[in-house]
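Only one chain is included here, represented as structure tokens and corresponding to the form predicted on its own.
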Amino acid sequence: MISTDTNARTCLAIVLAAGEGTRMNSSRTKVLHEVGGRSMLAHVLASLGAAGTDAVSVVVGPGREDVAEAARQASPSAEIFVQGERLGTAHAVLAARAALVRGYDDVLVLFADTPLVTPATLVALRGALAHGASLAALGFEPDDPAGYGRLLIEGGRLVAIREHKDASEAERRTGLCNAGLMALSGREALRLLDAIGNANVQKEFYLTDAVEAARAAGLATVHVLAGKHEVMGVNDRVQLAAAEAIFQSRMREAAMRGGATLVAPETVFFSHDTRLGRDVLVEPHVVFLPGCVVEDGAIIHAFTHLEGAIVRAGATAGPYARLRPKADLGPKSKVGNFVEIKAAQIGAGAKISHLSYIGDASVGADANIGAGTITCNYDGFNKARTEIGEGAFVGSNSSLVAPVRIGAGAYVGSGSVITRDVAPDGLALSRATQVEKAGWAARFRTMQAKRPRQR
């Protein structure tokens, strides 16, 4: 008895890595270029994960310890598996006999350069198989589709798919393509492999063949349609650009459907892990590279640009701030224009509102930081940390050299160096004497009327 429940069913993932993807013009694999901060391999990994299936294999070409190290980070329960040879691509799913042998109920075979899919759509594709079939592919219609391999359909059943090289004239009038990814029946899964041949132009054993082999084994096979953006592949920059656009239209339209506010949503870049919590204002030209969190009602004025950084519920950044990585500004804190934060932490109600460097520190609750302040927290060699505890006050251009304590409620006067800790509520003053020299303007332009003019 089929079991129609996709959760009560095993299911092995098979990622095809091996392609080297020239038209990058990179030192880089094409599947190692980035989506969102993420690798095109890793969202493919992770749409893997939130869909729930068992195990992954991911199969590399030869020397490619890059892609295999990259997919063991995305999924460190992932088996790697490599194509000695590329013989097309029911060549590379066998790569991974090893792992189809073990008897999964369902087989998902994707490919690392469709970053788009979604859980959904391989969701989908394995509830095919629980109802019956023993081949699910996937589908979608382009608006040009030359150069896709096409579904062929009788009666409501896949009964082909055909690559645009051998596809006849009459074959490529359809405009239902073929978008790569397939499922398959443990059970049957190797038998059909083992049964394409290479009978083709490009003498190579494409999985396509896989449908008309497990037509002629009486098997049912049928087709999943999916949107033509969610499965379109990724072989050059042109197409790596085309893709960001579509995942940051997303990103940007889950950001607002989830209770943000973007100005300008089409000037805000997200990546693949940026969580906006509700009634935050974001600003236009903002940047979020990985490791951000924006909790309820903060707020990101613009061109502020972000990376591993958190700002906690109704504090503001910028305009024209950067928050490097393990910022983390506390509760209404501010952070002003021209300011950098990187490994701080400020702390509730605390402001450092313009033209300042806040980096290896602490900054209590309700400190103010005054303009031009800076931390002196690396010495060529070594970094150290500078605290500040709640309610100090550091005057404008003031340089802190860590290791430095600035006590609570102390304050450090304008202009001031400081290289030793300040007490609580203590005041700190390092300046050179003022001196003033009475008349001394008035002769120095008398004088130097007096000269002959040097240009």
Ligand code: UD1
Contents of the next structure:
Amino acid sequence: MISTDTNARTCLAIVLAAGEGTRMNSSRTKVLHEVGGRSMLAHVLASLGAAGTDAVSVVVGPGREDVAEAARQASPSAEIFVQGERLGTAHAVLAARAALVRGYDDVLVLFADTPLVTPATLVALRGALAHGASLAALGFEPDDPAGYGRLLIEGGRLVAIREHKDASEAERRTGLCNAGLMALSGREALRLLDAIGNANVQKEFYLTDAVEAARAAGLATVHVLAGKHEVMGVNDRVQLAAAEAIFQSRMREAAMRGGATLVAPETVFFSHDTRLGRDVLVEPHVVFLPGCVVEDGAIIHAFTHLEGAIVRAGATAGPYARLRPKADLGPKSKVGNFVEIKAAQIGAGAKISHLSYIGDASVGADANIGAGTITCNYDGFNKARTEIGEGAFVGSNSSLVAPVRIGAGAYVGSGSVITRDVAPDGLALSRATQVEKAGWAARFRTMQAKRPRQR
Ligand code: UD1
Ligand code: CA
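Having seen the form predicted on its own, can you show the form predicted together with the ligand?
Whole complex next, starting from this chain.
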């Protein structure tokens, strides 16, 4: 009896990540290149996690501890297999033989260089198995089919997949391409894969030949269609940029549907994990690196750059603010133009409006930090903290030499260099006393006027 419920069927996913990436022209392996601040491999593993599988195997190239580590980070239970030689996609799947022999209802094969695949598509591929197919290939119609394998259909049935390099002129005219991802019946997978040879232009063991192997065994082979933007493969940096563009447009749309206003969406760049609340306003030219959260009603003004930062409800940042990791802007606080914040908690309603660096610090609620204030947090060896109490007022152009505390409600006179703690409600000044010489400027001008000009 075939269960048509994918949830009732067990599934092994095998992610092929033994790409050398020669066409990336990079010292970094292809699948670790990033889209939206996350490696392509981690994108695929995240989709798998959302789709739900019983086991995940990742096939890496020999000595690629970096890829194995990235896989473990993204999916701690993933089993890592090494493909000793890069002899083709079918050969790569067989590197996970030890997982395959455990026996699963469904085997899903994914490519780590196809990062935008959605959980729904993975479920649809498995659904085809649940409905009786032994092999389901994922098809799509890209704008430019060159380079992709072609799905050959006869009488509505998938009969073969032909690699671009092996295809005839007539076959190349087919717009229906192979996305590379495939679902195989776990019962048949091993014998189909073992039947695949390497008699082709590239002398590789092609996973795509599993279709003909299945047909020869009298098994049903089908294809499932995916959107052209979802399953594009990334073989070079031009395709990487295309994938990034698609990913960004997905993120922008999700942000807007979630209740954020993006004034010029095409100029706002998100990371995979950026979270925006409702009624957040994001002005043009804003960049979110990983780890950012913007709560309800906050405003991110133009040209602001954020990484690992939290902007709490009703706070504002920018224009031209830089929020670095562990910047935490309290509710209704304000960080203005040319202000850099790093590892600092800014209290509710506090204001740092212009031209400041606040790092390794805490700023109490409603404190006011004047223009040009610098927390001197680094002596060349160690970092130290600056703590500014609630309601404190730091005059413009002050240097706060950490470790140092400014008590609640205290004042710091403009232009001070503060090296010792300031008690609550006190006034600290550390600048030369002003001297004034009455009439000096007028006398100076008169004297200069009498002298001959020198060049
Ligand atoms: C593959 C498909 C092609 C499809 C295209 C979609 C095959 C034979 N061809 O071609 O039909 O249209 O993807 O993007 O399957 N890999 C290994 N070990 C290997 C070879 C590849 O792990 O020995 C991995 C790569 O890291 C990559 C994936 O498998 O993630 C696909 O390999 P790649 O060389 O990029 O295949 P394409 O030529 O793009
Ligand atoms: Ca590819």
